[in-house]
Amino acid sequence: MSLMDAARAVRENAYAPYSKFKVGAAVRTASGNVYTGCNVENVAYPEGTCAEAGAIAAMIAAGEREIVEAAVIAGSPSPVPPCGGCRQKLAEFATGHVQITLATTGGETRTVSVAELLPGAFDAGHMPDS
């Protein structure tokens, strides 16, 4: 299964009774597991959690650290990219260079980096020495 695929598939299982706005997301780990996760809504919207957070904290429970690849879907017109919160959670699990496939149920696609989606990236670079 492709890592589309897997965003497709997990999608369906999306909690999105309000927006109607059903995303799926999947990451690929050096290990080269797969992990999904699909956006569930609350009605208190900001207390809703994202695909991709979800797909990463599955990675995290498994006890795994590195995305080296992600893929987001969305039933959307153009693909969606991920949300400024999501952006910042790729950059803390992949390098720059880390591509992301973004794409559409219709099959529309685009590809983007962390770097692209995230310029200067606030990392643990930036904290101080504790």
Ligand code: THU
Contents of the next structure:
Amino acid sequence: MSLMDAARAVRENAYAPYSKFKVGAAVRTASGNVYTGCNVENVAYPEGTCAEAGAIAAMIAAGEREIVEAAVIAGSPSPVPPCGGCRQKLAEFATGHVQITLATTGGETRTVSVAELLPGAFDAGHMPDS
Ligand code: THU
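Based on the form predicted alone presented above, generate the structure block for the form predicted in complex with tetrahydrodeoxyuridine.
Everything in the complex follows now, all chains and molecules, and the chain you saw is the first one.
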């Protein structure tokens, strides 16, 4: 199964009763394993979590740390880029060269790098004394 197929499959489980906007995400790690996540909304709107955050949480729970590829899919008219918070979350576990494929359920795709999504990222190098 391709990484995008994994993202497409988990999107079916998304819990998005408020926005009606279902999103699926999948990350492949350096070991070759794939972790998936979907958005999970909440009646207290800010408590909702994005698909990317879910996939990353599953990866961390499994003891992994290094994303080498990611895929995100949504039922949007054009490939929807990850939100600002998810860009920062992806950058925590992926180098700037890592490719993220964004897709619509209609079949349109666009591939961007982590560095393109988050130029000038805040990283640990900005905290030399910590
Ligand atoms: N959402 C994601 O899960 N990932 C994205 O990259 C964009 C937005 C979710 C959050 C919320 O549940 C819904 O899409 C509408 O913003």
